[in-house]
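Read the single chain below, which is given as structure tokens and is the form predicted on its own.
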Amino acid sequence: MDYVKESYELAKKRYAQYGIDTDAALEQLKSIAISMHCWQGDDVIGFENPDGELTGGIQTTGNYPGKATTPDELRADIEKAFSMIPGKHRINLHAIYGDFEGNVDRDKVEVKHFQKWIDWAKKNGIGLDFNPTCFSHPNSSDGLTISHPNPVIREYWIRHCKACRKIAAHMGKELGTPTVTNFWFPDGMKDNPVNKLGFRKLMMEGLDEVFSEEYPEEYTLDAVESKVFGIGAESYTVGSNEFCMGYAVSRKKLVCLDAGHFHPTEVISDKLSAVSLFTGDILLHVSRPVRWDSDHVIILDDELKNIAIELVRGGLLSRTHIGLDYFDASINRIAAWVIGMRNMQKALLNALLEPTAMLQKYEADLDYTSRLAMTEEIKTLPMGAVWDYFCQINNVPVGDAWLAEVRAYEKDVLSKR
């Protein structure tokens, strides 16, 4: 494709009149792993008991035909998105997802069940990161679980975290690169709770107790993830913001911040200068919020585009875990990872491409004028065309021609299944 190649060093002209080197660009963009989750290719079913029903604020929508059944079919799935994206990334593994002969509850869970996973990846060359699963499982059915006033309930969540902790840290210790480790609870109540504080009690010893034995950074890395509400659980959740921001900060824990886990005014991108003043790493579950946290397929929309920024402005990249977390059920699975996947990175590319330190420039001398207008002039600057190109030398499909291949994968696999 010589346009790709012409347009491209048009485009570089272009952007080298403010300063800004594109294959400079381009590769800081190749070494940026995204860490893909897994739950897309199925719908948060997991293999544990895949005909079991989602709970705990979970939802998903569709019935799309194809859905991975297995690990196997999962795996192979994510190796087909995998070929249309550009770059290295990573795979995000909830604990339900483990190659299990029978049944194995979740306080059993051990490496063996995800060595299948530890040797795909190595076999791939990329990382693996983890999650417990503390849903969908007769142990939430109330609607709470580590804060839970059952110390049985509550002893078998933290049984299940704890084994969590040792399959990521191995996963870590095999891979040569940290897993991180994100837990996320979906207690609370659909109605005005009296004890409030008891709860949140309850769930800071428990997290406590989970972390109570000390693994290296090089191996995990363990993040806490807040939610300001849930499906049965409107009024209160034990694991809000303010809960998990102290728990972080006083625990040097890592912030897990989901765009679809505030209040609908609330962006994340807003959040991340003000949260890594007071954290170390930090955690992101990127996704789109539709009037509430419904986890659509992200899209490059200003929001997106602004966390990218953020993370670029404040030179927060090294210090951003970036993962995806959306679900959808009612569109080819697999052309939903590889639109998320592409669009986070086209995000991404958009703000390394920003002439920065010019900007950064105009606010310190208050010349607000300057600082809004080249703002504006840069929105129309030939990002598609470094695009382009970064998907035609990373041998990835060029524009839309990606989706024929999903198209022919939906033929030849996901029909037949």
The other form holds:
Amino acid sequence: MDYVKESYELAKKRYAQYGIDTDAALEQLKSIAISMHCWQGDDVIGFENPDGELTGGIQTTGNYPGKATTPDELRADIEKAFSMIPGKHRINLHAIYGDFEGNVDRDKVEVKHFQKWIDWAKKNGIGLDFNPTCFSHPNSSDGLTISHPNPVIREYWIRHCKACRKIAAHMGKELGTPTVTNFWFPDGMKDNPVNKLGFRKLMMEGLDEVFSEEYPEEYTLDAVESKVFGIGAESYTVGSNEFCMGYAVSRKKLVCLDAGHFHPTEVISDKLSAVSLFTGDILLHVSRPVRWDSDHVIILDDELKNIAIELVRGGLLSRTHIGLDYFDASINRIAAWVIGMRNMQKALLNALLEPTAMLQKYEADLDYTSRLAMTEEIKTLPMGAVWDYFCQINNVPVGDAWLAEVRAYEKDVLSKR
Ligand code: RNT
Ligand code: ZN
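What does the same protein look like in the form predicted together with L-rhamnitol (RNT), given that the last one was the form predicted on its own?
After this comes the whole thing, all chains and molecules, with the earlier chain placed first.
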């Protein structure tokens, strides 16, 4: 495809007019590993039990055929998706995705249940991230886990979280890249609680117990994820934003910002510059809330672009772990991964191609006219040509060519499941 190279050469000249080196931007883009969430591949069900049901105030809708029903199928689907996404990335696993071979309760999960994933990751040269699964379980059916008033239930989840950290540390050690372990709890209440403080105190103490063992940062990093509400937990969320922020800052943990976990007019792109002043590394769950925390596939919308822009402008890329978190069961699940991953990369490319110094100079001079004029002008620079070239030099389908590959895989593999 000669036009790809030709278009790139023209685009390169155009960007050079603003002092932007497109080759350097592509080098940098290639170095950014995004953590692709395994759970888009099977609608957050996992492999504990084939009839598993998703609970915890989160939901998938749709019944598109062909979802992965075994770890081997999921790994094959991920490999297929990765073949259409430029660069090297990571896989984000949940504790319910082990190779269990029989019934294994959550507080009994061990490294051996994830050894196949580790070997597979090693073979593919990718890193793994991890999550305890504190939902979709009889011990979470009251809507409370680590903050449950019953110590037996609380301790069960503490044991699960500890078991997960042990697995994560092993993953990170084996793979030579720290496994980010994210702690999210669905704990909350449908109606107004009368002891908000009490449950939060239990969660704080539970987390302190979970983190009582130290693991080297080269092996695993812990993050805590806040939320504003969930289905069935409309009135109160124990792990609110203030709770998680306070916890993470005081315990030197990572803050996980999920794009769907705030009030509708709040955006995480606006939070990064503030949070980054008080925290170390940051974990992102990039998602797309449509009217609520609906976890739609991420599209190249203003907020996605703004998230990437804030990371680049703030020099935050080196300490931000970008993870995706959405689940759509109404479309081809491999396409859902490819669309979201490629969009995250396009947003990053868009940010890396921004003449930030020029824009910031206008602002520092209080020349808001030029700032507005130029931020609008650069929106129509030929980023598409740069993106196509990036796909070409990284040997993945250019433009919509990936869709035909997904259709072929659907016909040959998914439709036979
Ligand atoms: C739920 C949180 C959480 C989950 C995943 C599956 O609202 O966003 O991160 O989506 O752990
Ligand atoms: Zn999330």
